[in-house]
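First, one chain by itself: the form predicted alone, in structure tokens.
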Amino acid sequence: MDARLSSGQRARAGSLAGAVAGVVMTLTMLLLAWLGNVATPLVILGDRLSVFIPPGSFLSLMGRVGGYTHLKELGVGSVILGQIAVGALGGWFYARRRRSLPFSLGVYFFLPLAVSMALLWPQLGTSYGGFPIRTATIITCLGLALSFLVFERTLVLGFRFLTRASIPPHGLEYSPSIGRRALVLGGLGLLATGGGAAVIRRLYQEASFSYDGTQYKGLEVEGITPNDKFYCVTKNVIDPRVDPALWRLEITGLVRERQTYDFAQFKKLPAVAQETTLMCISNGLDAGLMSNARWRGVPLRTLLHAAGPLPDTAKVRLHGVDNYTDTFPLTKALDPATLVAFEMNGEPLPNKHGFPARVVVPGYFGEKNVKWLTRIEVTGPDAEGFYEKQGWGPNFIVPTRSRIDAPNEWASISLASQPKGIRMKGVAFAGDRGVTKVEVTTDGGRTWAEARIDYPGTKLTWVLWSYDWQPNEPGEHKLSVRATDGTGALQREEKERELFSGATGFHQVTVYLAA
């Protein structure tokens, strides 16, 4: 390095070298994610931090940025920009200190690796390719190590390139042209940025943005939801694409004998088929985050009996390969209707619905139905899952719900065009209690009439209902619906229900009838 450089010149050179190193490190992480399905801080940092955001604040933030998709985009973009900014700051610090190999490796490799592993430890078992949790943890740590080593080497070599002295042909030393070298190094940084942008575009095409939040409602609703229209909610920016040759299902925790199955062994276990409806906990009274399918899978109790839960166990905690976790009582896990499913409507599970295996837990909200399942952990009563830690619940049992799909809210209908009456239709669902009756009101709740059940389903599914309304006069009409579950309990608004345990009440639409 040329000793005649000013401290300001060294600082600027260090900041530029650090920023370029941050870009190259980010490109390395993107390539690891694209080519190797390796989890990186670009996505798992958001998973780590989100559990500390209460549901109210989380929903408020999501609303301010324009929805869950934009929140994910903002999160990943913030991490990328943050890495580059921290890289520039690290380069500035490097320029002001005595520079040696032990110093650079200690500060820019070992320290960030140790801090990242400590901070991200609960998320290090994430594997978008389907490796078991222990193996995935090792792979993620190796990915972190490679990324930080790339940063350290790029910073050191870039700073040396910017600040080394130049020797002209006549042997006379002169001050280096930092501006020219900065242009070269900056150009290399821009090339790396362009490469990163290309990888980002490719990953964006594979991301969950195009289908996350898919709803199923309206006149097209059928008794069995087609796989490509089944509602979808995911925490992931990019969902796993599991290689079944890598995948393992482990039964661990408070058991007498741990069990591990590969995919071929798992599919040889005795399987059953059942129809079950799933609904998201954040599904509004008028929303379509609810669908019904025929599932085929292994009863969870078969797997638990083989492992032998120890006395005094209370819950199971389910782990997905994307490091999503959730819990429910052991008694529910031993229910014959709780399945580890591998087929959906006669086909292998689609990737976005949990291939190769997911849990189906009748009567509980969708977040309990863990996708891309890789571990079943038998635990004590204090275990919590991803959204439980965030503050959702504590009641995750589906309340009785019903919805009007037709006519639409604020519909304007000519009575002359409907001589045979106006067809009302919709769905009703009561978890694993079944629906025995659906009633509608067309006068704001003064009187109720029983609707026709067109698709009765089973006690684990929704029903589809319809009603031929013969209005007597034009004007504004308020329509609503209610259901009675299999225990005889009438749908109601549960004012005592916790705020983040799912909405209750009655769906109402207002229509205008013209003579």
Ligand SMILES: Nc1nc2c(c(=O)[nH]1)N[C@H]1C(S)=C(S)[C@@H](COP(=O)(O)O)O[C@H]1N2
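The term rigid core refers to the maximal set of C-alpha atoms that superpose within 1.5 Å between the two forms. Positions refer to the first chain, counted from 1. These numbers come from a predicted model, not from an experiment. Compared with the form predicted together with the ligand:
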Contents of the next structure:
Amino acid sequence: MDARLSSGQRARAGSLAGAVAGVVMTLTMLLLAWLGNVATPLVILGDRLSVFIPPGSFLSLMGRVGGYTHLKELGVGSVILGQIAVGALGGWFYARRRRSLPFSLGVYFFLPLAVSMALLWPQLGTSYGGFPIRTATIITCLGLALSFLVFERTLVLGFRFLTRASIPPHGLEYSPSIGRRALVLGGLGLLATGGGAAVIRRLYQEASFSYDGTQYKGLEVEGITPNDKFYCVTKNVIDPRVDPALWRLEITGLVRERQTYDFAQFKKLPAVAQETTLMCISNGLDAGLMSNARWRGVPLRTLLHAAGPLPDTAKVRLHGVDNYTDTFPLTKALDPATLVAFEMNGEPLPNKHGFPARVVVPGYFGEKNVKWLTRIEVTGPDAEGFYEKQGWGPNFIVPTRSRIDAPNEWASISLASQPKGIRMKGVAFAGDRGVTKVEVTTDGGRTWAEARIDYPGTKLTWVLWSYDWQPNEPGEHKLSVRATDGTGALQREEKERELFSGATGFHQVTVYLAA
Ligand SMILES: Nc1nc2c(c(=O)[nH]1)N[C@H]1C(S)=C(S)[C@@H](COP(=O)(O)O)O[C@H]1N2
Ligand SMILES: [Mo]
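Taking the form predicted alone as the starting point, write out the structure of the form predicted together with the ligand.
Entire complex below, previous chain first.
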């Protein structure tokens, strides 16, 4: 090393080498994610931290940045910038120290590896390629180790390159030429940044940004939702692409005998077909985070019986390969209508809906219908899932709901153009209780008339309803709808649930009729 460097020059050299090392490490992580479907801190740090954000703050944060998608982008972006900033800081520190190999390996390899393993512990079992949780944990740790080793080596070699004494060709005098080398190393950093940006662009095309939050509502609504129109919600920046050859379904926890099925074994189990509607807990009264499909799958209880739940067990916790989890009571898991589905409307489950297998649990909000299922764990009463830990609930049973899909809110309709009246239509859903009656009001709730059921579905699905409205008064009209469920209970108009247990109330649409 050139002893004539000032301490300021050394500090700058250290920071630059550290920042470049941060960039190269980030590029390594991006390549691991892109080429190997490996989980990296770029995404699992967000999963880890999100359980500490209560749903109220979560929703207001989401509102402030413009939606779940933007929140995810912001999350990944912050981790990347954070890694580069911490890298620069680490490099600055490195320049002030005795730079032995044990020191650099200890501080820049083992320490971050240990800290990140401890910090990310609950998320390490994530595998976007479909490996079982234990194997995934090992792969994630190897990915972390490789990334930090790349950091340590880039930092050490980069700093050495910047500060090494150089003897010009004619050997007349020493020159640090640190500025020129900084340019070279900085250029390499920029190249790595360009490579990273290219990988990010590739990953962006596969990201869930384009479809997360897809709604299904309005005039196009049919009894069975086509797969490519089915509403979609995912916590992931990039959804799993499970290789069925790697995938296993495990039944673990408080059972007599753990079970493991590979895809072929699983598909050989006796399966049933069943129509079931799903709705997200965050679905607003007028929103379309609700769809209906015909699923085919193995009853969950077939799998549980083979493993034998121990006495006094209370819940099941379902794990996706994306490390998403959720729970419901064992009694519900043993209900013959609770399925591990592998087909949706006669096709293998589409990727974004959980290929190769997902849970379908009628009557509970969508979040309990765990996608990319890889483990069924029998637990005691206190087990919690991803959104439960965040603070959603405590009630996860779908309340009776109904929606008007036509006419539109604030539609302006000329009476003369509708001599046969105005067709109202929509959906109504009551979880696993079935809908027995749908009524509409066109006078703001003074009188109610029974609507026609066009698509009755089953006890586990929505119904499609319609009503031919014969208005004779021009002006503003308030339309609303309410349903009665299979137990005879009328849909609740009051906002009576705790804030994060799903909305109740009547959907209302105001239309303006011109003479
Ligand atoms: N593994 C996994 N399962 C999951 C989720 C997830 O992010 N990961 N999201 C849940 C939520 S909040 C909902 S509403 C439903 C949506 O299912 P869909 O996208 O097939 O409509 O999946 C649930 N299952
Ligand atoms: Mo959801």
